[in-house]
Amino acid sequence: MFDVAIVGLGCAGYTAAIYSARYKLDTLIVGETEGGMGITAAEVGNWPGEIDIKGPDLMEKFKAHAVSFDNVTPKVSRIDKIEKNREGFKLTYQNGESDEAKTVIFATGSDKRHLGIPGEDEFSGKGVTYCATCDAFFYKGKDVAVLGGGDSAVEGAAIAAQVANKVYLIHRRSEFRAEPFWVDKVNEKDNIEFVLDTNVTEVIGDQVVIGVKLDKEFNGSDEIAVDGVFIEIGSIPSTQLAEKLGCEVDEQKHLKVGADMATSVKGVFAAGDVSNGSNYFAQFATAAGEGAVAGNGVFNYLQEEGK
């Protein structure tokens, strides 16, 4: 029986583990992907103390710190379900094994949002990808399209432009929502062309991606020939396990949390991109902050409950 089971191996989860460990709590931290969404960040320029660091390197530091404690047990495994029992909660894994904990912290992050257009699923892995910073290298010297207008899309376009021949940054609005830092970066690139006020309606392919179809003409055609399509249109909070446990979500499907990161279910907390705790500002800094508060919240809860 662990004092706390932290679900998620990303920024929020590792930070929560660091704090729960320092509170001398027997801590289980479990998830499918070590580093979470943090490993998809090619460049991190806003983590205090690190002027410039790659996402995978930063997450490796988080992991090393969290697992350095004797009372932290890391596990890479998929959780099928979490159930409440007399002592707390039971976590059942895909392989049939299980663990128990007195409390749970959901730090499950988010999943990439899909467009839901023809050709998207058909050519997934055959030219369609959801991480430009992860996969840009495979399109060296080729033409690609990046879809979206937020930080991940604009950053992805800037990274892709370093190796691709041509990058079409396609956004359904006339202005980008990304940080000005990244907007400045793409404006500096000669091989990035903006396709604004435009939607992609279909991914075209023949065994692999050969282009995209638009809802209006661009340069005299409603099609653009590309070898790769990076879909970077945001993400959806990964709340499935928490919702099945009875945790309430808000209109944007984030887990509702209080000041101590407690959810609507007693003994269950949440931190990071999955929660509504930081005004939906999904950053390394906010995820780490929420993870710290969740660790403190669990400690106080266990003290109050006499557990």
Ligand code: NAP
The other form holds:
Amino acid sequence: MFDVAIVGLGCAGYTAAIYSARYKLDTLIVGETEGGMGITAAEVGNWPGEIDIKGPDLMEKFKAHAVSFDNVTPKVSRIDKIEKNREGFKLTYQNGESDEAKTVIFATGSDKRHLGIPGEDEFSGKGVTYCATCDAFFYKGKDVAVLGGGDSAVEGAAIAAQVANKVYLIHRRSEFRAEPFWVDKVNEKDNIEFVLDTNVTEVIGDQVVIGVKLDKEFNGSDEIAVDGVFIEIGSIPSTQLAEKLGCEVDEQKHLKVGADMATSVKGVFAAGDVSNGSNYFAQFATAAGEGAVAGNGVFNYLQEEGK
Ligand code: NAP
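Would you mind giving the form predicted together with the ligand, to go alongside the form predicted on its own above?
The complete assembly is shown below, putting the previous chain first.
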């Protein structure tokens, strides 16, 4: 029986593990993807203490720190279900094995939002992808479209422009919500063209992607020929396991947490992009902060409960 099972191998999860380890809690940290969403960040310029570091390198440091403690057990495994039992919680893995823990911290992050337009599913993996910074490298010398106007899309367009011949940044409004830092970067690139106040209505292809259809004309046509379409229109919190346990979500489908990151279910905490903490500001710094608070929350809870 672990003191705490941390679900999620990203920034929030690793930080929670560092804190719970230093509170001398017997800690399990388990998830499917080591590094979580953090590994998709091409350049991280806002992690204090690192002026510029690649997401995968930063997450490798987080992991090395978390697993450096004897009382942290890391596991890469898909969890099928988490159930409440008499002592705490039982985690059952896809391979049928299981673990038990007195408390759980959900640091499950989020999944990329899909657009739901014709051609999107059909050409997924055949030119349509959901991570510009991860996949841009495969489009060297080609023309690509990046959809969205947040940090992911604007950073993605800037990174894609380093290798692609031409990048169309297609956004439904005329203003970007991305950090001005990234907006300046895309403005500096002469191979990025903005297609603003425009929605993509279809991905067109023939075996693979050949273009996108727009809801209004751009340069005299309602189609743009591209080889790749990077859909970067935000994410949906990964709450399935937590919701099955009875954790409440808010109207935006984030897990509701209190100041100590406790969810509505006793003994269950949440941290990072999956929670409704930090004013929904999904950053390395906020995820790490929430992970630290969740580790502390679990420690206080176990003491109060005499566990
Ligand atoms: P986001 O901030 O939610 O932005 C999503 C973008 O997609 C918005 O511009 C939105 O348009 C657009 N969009 C949403 N639904 C759409 C639809 N159905 N059709 C067309 N456009 C649609 O998502 P994100 O950029 O993935 O960022 C998520 C979080 O991660 C944010 O907190 C962000 O700060 C963080 N992040 C940070 C970094 C960094 O610090 N370097 C990098 C990546 C992500 P509207 O603007 O009109 O709403």
